[in-house]
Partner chain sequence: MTAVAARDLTILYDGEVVLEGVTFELEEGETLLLLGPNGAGKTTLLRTIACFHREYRGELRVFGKPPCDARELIGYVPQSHSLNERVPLTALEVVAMGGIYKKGFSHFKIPREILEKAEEVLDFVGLAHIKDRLFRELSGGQKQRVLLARALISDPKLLLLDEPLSALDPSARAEVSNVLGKIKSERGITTVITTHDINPLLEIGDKVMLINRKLIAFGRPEEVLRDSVIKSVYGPLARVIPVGDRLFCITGDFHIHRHGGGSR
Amino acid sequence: MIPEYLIRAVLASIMVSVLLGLLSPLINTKGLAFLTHAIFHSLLFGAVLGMILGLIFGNMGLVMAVALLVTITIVLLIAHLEKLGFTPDSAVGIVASFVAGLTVLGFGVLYKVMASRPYFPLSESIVSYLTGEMFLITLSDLAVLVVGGTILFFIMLFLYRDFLYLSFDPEGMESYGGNVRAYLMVLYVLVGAIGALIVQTVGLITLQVVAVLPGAIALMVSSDIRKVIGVSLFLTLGVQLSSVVLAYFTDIPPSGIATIMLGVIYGALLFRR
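Could the structure of this chain by itself be given in the form predicted alone?
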């Protein structure tokens, strides 16, 4: 009989694969890899801040909400700096440096709060934001992932064609009356929201890889956008499910297996070139 935790892990992997499989081509075609890394790092700061507030107010359910709020705030800050005339890389670099410092400071405050309000599972929760906890996902966590993921999926699907126009021909989009800045803002927020939703499932380290490499690999395989999206979805789903199955039989964390598999595929394609 298949263990229930394995079924939950498989279902979570499918949801994660659909979201990241669709998002990854957009990140690559629009050149948002650097921004994506900065946004995902802000998730860690948001999670640490959420843990501090959760301990103080006795509600650990604040972690995801605070992580999402902090991430969206940072996205808006980056967009505002770009509006002021900073280049995208400069805006991301400035904000990312402050986020890194705040994260280190946040960990220091968190340890002090933990000493006064012991909450032992919190140590595992911190690690899960880095490495993921695919096999430890609860039924309630899975429900949040599926419901939230479905909402984000339909939003992304509804705007996907506009995002593609934004990636390939922003000037043409403006000439037809499209608000490029508004669409770009929505895309930034979607990246942050998807990251906040799934980061504890796959881990921050794996999230940064799976959000970028499937789309990069797909673009190396084909230049047809439909095929690129299809390859990205198929590859993400295949890697995620394979990593869960291999992890079940080998006791190796699935996040590590997924990262290595994508790295090997990407490296092999580079070597063939």
Given for the second form:
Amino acid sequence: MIPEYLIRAVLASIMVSVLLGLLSPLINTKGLAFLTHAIFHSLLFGAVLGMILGLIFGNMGLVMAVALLVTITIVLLIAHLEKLGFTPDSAVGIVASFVAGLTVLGFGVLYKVMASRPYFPLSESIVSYLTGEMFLITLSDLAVLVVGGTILFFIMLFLYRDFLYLSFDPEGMESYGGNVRAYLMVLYVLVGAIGALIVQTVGLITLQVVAVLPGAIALMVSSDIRKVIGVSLFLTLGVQLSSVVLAYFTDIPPSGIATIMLGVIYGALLFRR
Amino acid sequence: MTAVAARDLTILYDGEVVLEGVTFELEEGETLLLLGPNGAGKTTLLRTIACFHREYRGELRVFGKPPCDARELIGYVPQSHSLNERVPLTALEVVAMGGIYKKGFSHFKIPREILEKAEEVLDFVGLAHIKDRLFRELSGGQKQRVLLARALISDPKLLLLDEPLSALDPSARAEVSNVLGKIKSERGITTVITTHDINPLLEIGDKVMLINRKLIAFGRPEEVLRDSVIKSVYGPLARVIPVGDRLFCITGDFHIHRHGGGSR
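Let me have the form predicted together with its partner chain next, following on from the form predicted alone.
Next comes the full complex, and the chain you just saw is listed first.
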């Protein structure tokens, strides 16, 4: 008999893999690794803010909503700074420094709020944001992940070619009538929304690695975009599923196993070159 | 009809003047060669005409309209090394990019009519046989021709080319020059070309503009390419040598492109 939590973890892994498998080549071709890093940190700030508000209003369901809202606000701010003429790295640098500072301040406030409230296992929630808790996913978490993930998947799929053109030559795109700003905003919001949706299953510490490495590996082994997406999808799926199975037998957090596996594959390919 | 007209045009970056006092008119069907040393303002002028840069004083009209209202009439060809070649696009996909943004926001699939037209313009630039090859695997001359095809697919009335011959070997320069000649003779599109080396393009140039942060000279090639004018910009070693009915311009200017972009 397969435990129900394992089935939920496998289903969540499949959804996470589909989203990251498709997103990862875009992160690599558009050069968004630094931005992704900032976005995922803003998720932590959003989550801390959500926990403070959740404790104050007695509704911990606010955590994901606030994290999503904060992340989207931050990516829109980064996109706006880029529009004002800052380079992507400068825009991320400016915003990320504020986000990092606010996160630390947020933790200070959170501890004070926690101390003033009856005991609630909130520190476990914070840890699950950092390391991911695939086996603690509830049925309602899974439902949100599947419904939200499906919507994001189709938006990404239908705009995939436009995102590739945006990465290839944004000026050319603009000169031929494409709305570069709108595509950039949608892409950034997608990265932020996917991050917010999967952060509790993958974990902030490992999120960037599993978002960047599958695409990087796929681009190393193929130059046909369809094959790149295929490799990225199957690699993410394979790594996520095997990490769940290994974690089940070894009691090691699956996100740690997935990250190490990706690192080994990437390193092996680099050495082979 | 006047294709591009500028009257006392001054272009600024963050309030600082980078090119001033430019007045000229380019008639429909003419080809303008825009010459000047590094930092003279060639690309800035081209990007202002293309509506990428909007900080300017004076008057600038493209087919009677402000540049940003005339965008659909313009085909812009950037320097090929400014593109992100990590994106694995085929030559055909790159060309199709020039045609799909006239309608719709999502372009999951390239429409059949755009693909057919992309093949047609690739054939026009002599590259029908490489349509399925990756853009990044093409030679410098082939990349430039693919970018020309991408501009042609939208049936522009004005082509703006930024250094189309830079970083190309002599045979690739000849390939691109031939295609530019074909565009002029068969399509009659008004064209503005920035260049460091004017000699391979002189055959197709109706007008030459020499700038160096201001307008130095504008007119027919034989009017502009005179020793005294060239020396005033490039120094005493610059010369114009007439050979038969042709002119050769020796400016001593050169342009080295570093791998991965940038120039000096």
